[in-house]
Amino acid sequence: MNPAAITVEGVLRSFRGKTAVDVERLELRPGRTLALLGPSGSGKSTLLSIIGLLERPDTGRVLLDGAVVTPRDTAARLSMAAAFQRPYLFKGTIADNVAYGLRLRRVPASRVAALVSESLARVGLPGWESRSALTLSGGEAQRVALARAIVLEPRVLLLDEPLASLDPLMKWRLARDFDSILRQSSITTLYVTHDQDEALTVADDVAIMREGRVVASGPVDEVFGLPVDEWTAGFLGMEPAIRGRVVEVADGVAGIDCDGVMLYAVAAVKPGEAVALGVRPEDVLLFEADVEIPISSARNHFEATVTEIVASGATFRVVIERGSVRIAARISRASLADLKLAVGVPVRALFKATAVRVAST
């Protein structure tokens, strides 16, 4: 079954006078995974329910391959499948759980067993048909839930925080597995999550939600590489976009004057253009200010001053500044100690021209 294209237009949904979703337009491209990313309460799950035809918006419409669809369109609903944060497995065998949707669709019994076996193999559980669903770990249960969804060969797959309840190690492993499964399946997928690393792992495209609205959307590298505003930058663990003007372009590499600091980016721009720049924290390397920079293909290297250090899980977000250039780097606890970093300490920053995202302003 060919993957579908989904378009959301002018969708508004309110509860008790409070707007939960207000989306002017959002597209899910065929065969790609769109991560719907945002903090808790931003409207992600409500939008998924609307796209999945589980509830009707107050205004606006959902289009499936260009045709308007509603919760009353049985054929459209049957072309979709979903898995949620809690797998909702019932008593019985794993095969019973995976086959549930097939039986509702009255798939011939002669085909059910083969389809179930194939689906379990795709999620890494070959030969698990006869096991009890009540004996599974959290990660195994999520694999079964995914198998139950993809066995239906849906045109659209909806995943609502499927890994949120798992421990960090299991989440990391399953996110990589989900990425592989979704790419092999080529199903149009909406993947709701509040976890940026998870979104980076599984998604082709991303839409960031804030207070019911989509504030940024596009390919993952573009959205994560160049935040559209200050709030989005903070949510992504970045600093707001750097402003500059292109002064030279040679062999596809642009030299950009950012208030006296020259930065280099691989970008299709012209001399004289005003641009905005961004670089992901994980792409920035820090060195002691007096150390000799190692031979590298990185075009960007300059001295700056540490202005902020914030713990972020197992790593630290270190903000450095020189003039109007203010960027963040993500480093380990060991690197923080080795570099003896503190606010006010000078450092050298190093990053590649290919790591810099550029947009005309």
The other form holds:
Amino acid sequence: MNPAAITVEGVLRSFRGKTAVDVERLELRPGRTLALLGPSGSGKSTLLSIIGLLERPDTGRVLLDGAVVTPRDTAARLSMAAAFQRPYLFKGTIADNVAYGLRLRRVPASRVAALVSESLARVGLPGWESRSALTLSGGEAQRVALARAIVLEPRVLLLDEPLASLDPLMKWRLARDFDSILRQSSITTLYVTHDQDEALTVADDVAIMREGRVVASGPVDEVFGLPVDEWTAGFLGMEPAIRGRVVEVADGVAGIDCDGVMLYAVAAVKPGEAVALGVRPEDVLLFEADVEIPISSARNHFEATVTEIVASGATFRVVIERGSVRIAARISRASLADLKLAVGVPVRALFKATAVRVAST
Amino acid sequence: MNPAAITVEGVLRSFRGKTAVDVERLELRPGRTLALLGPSGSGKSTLLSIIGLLERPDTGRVLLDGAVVTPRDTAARLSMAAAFQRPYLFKGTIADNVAYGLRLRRVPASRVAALVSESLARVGLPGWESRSALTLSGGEAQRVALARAIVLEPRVLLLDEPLASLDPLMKWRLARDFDSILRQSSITTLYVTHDQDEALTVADDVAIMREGRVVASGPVDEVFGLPVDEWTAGFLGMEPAIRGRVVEVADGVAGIDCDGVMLYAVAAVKPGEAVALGVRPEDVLLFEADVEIPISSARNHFEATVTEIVASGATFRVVIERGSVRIAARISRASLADLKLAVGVPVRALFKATAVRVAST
Amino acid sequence: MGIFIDAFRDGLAMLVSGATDVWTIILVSVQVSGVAVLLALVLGIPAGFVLGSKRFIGRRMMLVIANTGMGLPPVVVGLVVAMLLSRRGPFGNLELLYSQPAMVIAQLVIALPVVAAVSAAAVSAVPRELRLQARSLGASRFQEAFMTLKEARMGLIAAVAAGFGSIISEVGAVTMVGGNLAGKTRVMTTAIVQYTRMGDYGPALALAAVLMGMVLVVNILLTSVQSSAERYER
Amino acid sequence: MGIFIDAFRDGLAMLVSGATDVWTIILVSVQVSGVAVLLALVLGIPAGFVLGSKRFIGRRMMLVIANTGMGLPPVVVGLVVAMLLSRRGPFGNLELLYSQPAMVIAQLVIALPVVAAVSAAAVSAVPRELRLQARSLGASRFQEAFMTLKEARMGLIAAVAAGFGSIISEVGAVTMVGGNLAGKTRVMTTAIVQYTRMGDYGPALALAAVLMGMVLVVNILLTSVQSSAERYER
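To test you: the structure above is the form predicted on its own. What is the structure of the form predicted in complex with its partner chain?
Below, the chain from earlier opens the complete complex, with every other chain and molecule after it.
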């Protein structure tokens, strides 16, 4: 694999005796988007400021392409660009704004105009150069802020909650646009957000922060597939990992004994190993308990009892338990009614072996 | 059925020549929560102001329990109470705030204290009476605003985007609390929101507004089950209704011919009737096209082609088409990978007859 | 720096011993400006409430007048009041020129726009939605107005303080309409000017200290109000 | 109302005919206050930038001094400057009392806190995040400061206008340190007071009209800046 674009090593930063950031190690892989996800106050923005060389850590260091850099390294600073939650635009035209960083880099005026209009086209605002920057809607202004950053073709792009101030409709449209813009440009990006759906839409990798520490990091599917502890599970709206022991492995499918319930997972583990596993609620189907499950590709099925039903937007989150195995399923309104689900009702759960995430413990 | 608590008849209101509200008829049924749902600028808040007797319509009238009322009717005004997007609290203690409406109603001081503390307990802030109202978090302040309204035991409670300013975590917690508080108290409630998930969580009935008009209204399941037109469908994130003709009815299940595709629905319709139908994406399962569908309670299955895949939060929205029949399915990440879905791939769709909503056209 | 030490000692002695001329001057100042600010309060706060909370035709015009009035040079006010009260002027037969009532009139004209404009700002800082919230909980128009004034109370105190501050330090208009007559219309500012021009720095410094004390109290009031106003920003 | 008509006609005639004494007075006013405000600008805007954008020990203290300075009664400034420049004072040997330089000094002391405080407010109204945004796009400290001043430019104009407004209408201090010597240190305000006390309303009204014209321009500047400042509220 390529070396990391950014490496954070042993970074500590505190304000008035309170630790804001305490990160042992974090890497941004080149060309990929890393979402820094966590509740507000978890130190995400401070870590972004440190990585963006806007602020110096108390101890520890930041490496850009393997070399230690600080806020004093002008060249390093000029290889980064940022956009924030609110699209702080300068007074003047949109072109003035997008050209700001180019002018600081002494790009010849003849090239500036071409770069500005190309960049505005990329964010979906072609020909908007001469409009005033102070009369834009929230979504338009945020596009300009993105154009102002990507026009610099930075080595590392820093986005700090860029969609948090927008209304939901605009937010999702822009999240998808950001995703495709970032994918096309293959700029290494650090994307700070408190919204996991947003992280899922734009990110390749994700790091979850809690009280200044990175509690989980890795590719999106891994991190979201199997929350490492109860806090992370709760934050992601999932159940914590189930504990079990591998008892057999056949054709790449591991049979795992979880307090008397046998679960099957496609995973590279060895018999006897202690593991943690998880299933996303979207992948779990529920049936009436006495129904004969037809032949299907779903290897996992067992009977359990409903212990919790919570409305969650358009769907319901139904928690089922059997012994110490606790799994959530996302169920539609119609299914909830058809299955006559209620707390205490026995049900049959069904999910595929490929839907189970496994990690050694 | 009981007569409506509130009836709006032929109400028109315009500002500077632009029509803000133009509602032929709208009813709030007693003890139920009606969500007024629409994008910003669709006239929701103006309609709430008119219903709440805070503002007079240009023409038309508002009936409270069958009698015409206007902003001049003090008794009618005193039977309503409202809370808004931002919890505008008065300077002073929380008790001062919650007691405000009681004092206006000349409730004896001896009863005020008891009512205030009971109401604070109902919103989850027991014993908070003597704290200052200006030092609360957004969620706490919004609870106080709700307590200040429900302590009056109003005939009609008006809530104007009460959760829109909160961060997502707090928003969902409060949405659920509001739901249970409103259900326990069985106050007739008008709940204005632009967020359909919020509407689904708290409302019994829903009315969708667009450019001042009510374009759809009725019980939540009906309105969300079958969007009446393309705009409503788009606003709800659904596909517009499918057109078809009933060809047979047996055992309460109607067979409907939709441009060559036979769909089955549980509906009270007659053969020969022209109908519109819809399915919620959560209720649609997708399989590989060549898979043998096992015996199941799902009456509808047909082959179709994937025409669109869009990431939408944690899941994907996959649109499939066959002839003029166009249906969306909500699919998990794991399933998307397992089924190797992509635009142009043939799939087999499966959903129950009970999941299909039908309306005569 | 001997000059400062001497003057300071003289001035302190005068204040402590209760030298009648210095204390008379202070009394006249407080009396004239006190009455003027009281009248400005009675007229200015209702005007400020209407300007700050209602939308009506002519409101914009009135706000412009209030703001222009705030910027009006006091010497211009003094000139106009002096002309009106002069023997040949329309109110000459009242024989008010060079009397305390003339000074009260001039100071009222100076303070009124200040009180009205600052009250209007304070009232309009109460969010419209807070008034709507009161209405929606059943408040009548009168109860709504009472709530608004109660919410704006710190701003109204600031308005009165700002009005008082604008007249207690003023020197041009009071000279022109008061005439600086010893024991009658001589106030702190005119006395400071006169003592200074005569090189009599002791009483000038004593009066300056009292004047600054008053202005300081006003400023503290204004500052504390500013910081409490920021509360609505949340 | 004959008195007003007569005075208005006399005053207009004087202005139009270019009567030397009236125009000399206007010239002296503009000259003294112009130099004073220029010096206040040179010293006050950098002070305002530092106060408005940096966090340092003693900043709070300096802000208190600037705000107190704004509320300082001009007669007190006049008294202190007069004592400093008086024959017995520490700078008596410069023989500046009753000269234009003395008036410039007094007006500078009055205007400087105004310019500094209003500039500081304008600079601190530029969101901290806007400066962070400039940094994050590669701006050096110097480029960031330049951007901040550029964003605050309307506020800086307002600062200078407010400083000018505070001294052009002032009468007490200029009397005390200038002495109101005809053709030398007599300015519009002192002349208005003197003409009024002599019952010579024609020239008084003429000068009042010119003074009000200047003050009006200043107010228009201040108002237009206020409304443009609200732009950041979005």
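Numbering follows the first chain given and starts at 1. Source: prediction; values computed, not measured.
Hinge residue among Glu239, Leu47, Arg143, Val116 (rigid parts rotating between these two forms)
This hinge corresponds to Glu239.
Estimated from C-alpha overlays, the smaller rigid part's rotation between these two forms in whole degrees:
So the smaller part swings through 13 degrees relative to the larger one.
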